[in-house]
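Next up: just one chain, as structure tokens, the form predicted alone.
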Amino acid sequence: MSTTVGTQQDELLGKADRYLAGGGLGLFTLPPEVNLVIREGSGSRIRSVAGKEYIDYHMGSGPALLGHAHPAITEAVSAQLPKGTTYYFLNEQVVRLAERLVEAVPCAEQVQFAGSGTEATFFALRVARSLTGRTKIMKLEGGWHGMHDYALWGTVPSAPSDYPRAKPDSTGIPPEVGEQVLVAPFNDMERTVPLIEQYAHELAAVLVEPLQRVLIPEPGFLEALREVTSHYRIVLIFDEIVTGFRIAWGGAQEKYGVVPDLATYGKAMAGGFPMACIGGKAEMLAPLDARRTERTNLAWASGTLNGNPISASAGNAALDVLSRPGTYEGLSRIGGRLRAGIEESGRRHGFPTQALGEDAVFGVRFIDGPRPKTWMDLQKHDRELGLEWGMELLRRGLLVNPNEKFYISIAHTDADVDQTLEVVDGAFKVMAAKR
């Protein structure tokens, strides 16, 4: 790294520091002595501004399941921009989209967009209130459902919630909105089972990621919530912004056999640009539709972008992309071989190392014992360890969010594994020498 690139990146971060509220995007920055800004990236790749390369396995936090700079992307936003950024009415980028999204996701006969995930999780609730006439909602403790107030109760707690009830998240939320949040454990059938059925003639919603984090639903698990959500008419929804498209063509919902009521999508729907979507039979959205409905009776879920053309253009050529013959299966081949590498390598070293999740979606945590069921059971990992070995792989050129989640691309390949799984050893190998 030359002087000169290495004190352009040192004058951006800084000025990050000054402009930037927390000097970052959100939630999540990285260490000072790891942080970077990154110049451009292309395929399983990034490049910072300093100069240096890395193997992304962040990819925007999901949204680049292509690579960075897919060409068909590129190519189908580039052919849309002269035509126009936005338009509010009909496009005809975005009917084509909402159709590809009807014919893969199992539960769509419609579909309605929204500008993100935490928008569509928030209008999908609002849509259960107005079909239902209830007010209460269900999480499931850990579950992560974007940032409006009624998402962010049991999010990250480092104790058992007081089930049914959870503290918040974040402050400037009014603890008003806690009386209508009921939380319950994820994976324990006994437990919540029996809380939805004590609430049920309250309850509009039960709120789930099918894959909870990295928390694979056990056997039986969805199908109890689908069958007791069923018979008290509770509507069902399947949080599938990080699963839609990355786990399966039809998301958790082929994957694991149980179809929702309604279920959100976003992330890798738009091949990296911002859009998200709800999708259910049409008499689920039938709030929604102001032809039918008594305007007193529905459901308001619009936005300035719903539909923006650039991003469906962007999301119709990743769906084009995505469902080439064989494309799920070389993502879990990838997976699936840096999962077990990394578990090898680890264990080898001494650590307990466990890759948490599915093959194209995982999180490394340091845990001994059995594979964690509930987001308590994922509590026992070593946080401090997961935070060294994940600065570790920082400076040996693996872009990670320590203590998160592994998204791999269509475009990360064998001889990335293959670096990675060097890299990997090597930083268990220096980890191990100061013990």
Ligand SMILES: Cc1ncc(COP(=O)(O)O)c(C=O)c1O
Given for the second form:
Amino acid sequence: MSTTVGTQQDELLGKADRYLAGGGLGLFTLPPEVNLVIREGSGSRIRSVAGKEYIDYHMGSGPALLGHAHPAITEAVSAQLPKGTTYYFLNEQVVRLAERLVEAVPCAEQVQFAGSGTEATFFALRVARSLTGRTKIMKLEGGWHGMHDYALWGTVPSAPSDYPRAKPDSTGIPPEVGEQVLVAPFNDMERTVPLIEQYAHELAAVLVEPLQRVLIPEPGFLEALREVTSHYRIVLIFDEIVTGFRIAWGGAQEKYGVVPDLATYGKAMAGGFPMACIGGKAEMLAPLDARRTERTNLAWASGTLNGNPISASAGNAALDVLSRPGTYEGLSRIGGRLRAGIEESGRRHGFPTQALGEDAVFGVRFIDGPRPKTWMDLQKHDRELGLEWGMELLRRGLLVNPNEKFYISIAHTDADVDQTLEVVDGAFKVMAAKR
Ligand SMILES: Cc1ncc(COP(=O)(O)O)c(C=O)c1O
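What would the structure be for the form predicted in complex with the ligand, rather than the form predicted alone?
All chains and molecules follow, beginning with the one already shown.
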């Protein structure tokens, strides 16, 4: 029996290798020894075609904040499916979702829907250019904003950029785009604020992940960005695609107490379905208002599936569940236990283990030294050790992306944490024995 299912997975992996570009779905592919094909997920668990069960700490890279196959989402989507899958025009589900988002997102009086996080940040930058009449944008070193040409500068450099110039992350990006994208170090006010001041008259926007991957903002850093951008009328955009509805109901804006001009949301807001949005004050979103003026005077941000009723029904159901009392205390408690337990176990076995970030989304890095503040601090982590640890976890039934993030869901339980910490300890023990 197990040979047959094992063979099925091998066959599918072989087909993936043959028919999918790069044998996978994008940049991140698991090493062959631990690669898997997923058959199904339920709550905090994933089951592979080979019949192996995992506790999932990737959760679709964030969107499955309710856990897999949450009944509220299944029910809402099942109710919408027989009524049609897409209309292009206004529909009940999308209007209701817009209202809920505006209620939740501190900076938002209105939203504009988009298909993905990449689209949301791309359109937000266009709106900022349209509002200010300026063309340059600034992003922070190490910030991840999706796959468009303006986002892929200084995202994962291993050496410091020549601020404000940075190298493109991807091939295929015209070098001229780099003249429009300035890059400054996250959490380094002394260098970033003067750069903003220096280029203020050319800058349309500063785009920042308020929790930058696993780096929490230093006290005063987001405030300093807020102050200098307000002063020069530069649009401050928070990319809340990871943090939105995850680290607090009102996202990073609520958690860190700084309100941007625009915010981009994605991942968890649509309960695991494809949908994202830009939120902001009505005046900030005015360049999108097609009733206002000639089309040639507008910032275009249309998309065939922008108001998709299936995604919107999933989003409404997800927000209903997340708005229940105790959601964020629960996420924090489970994630907090994991972080503390992983650090304790790693250190006990002699590894300089740091579980960085917030409780609902964190990353484990092996760094001998103080808690990293900037992207360059983070580069001091032991990548090889991180990969070795990640591989041990995968072999033992934790679904993780080595050297990336742990995403917690509301479906993760104390029993999951207990089991996970046992696995983690076993992994560290084996690694320590090899040293
Ligand atoms: C902070 C952030 N912004 C934007 C994106 C891009 O979103 P998407 O993958 O939906 O295009 C991501 C994706 O991981 C992200 O983490």
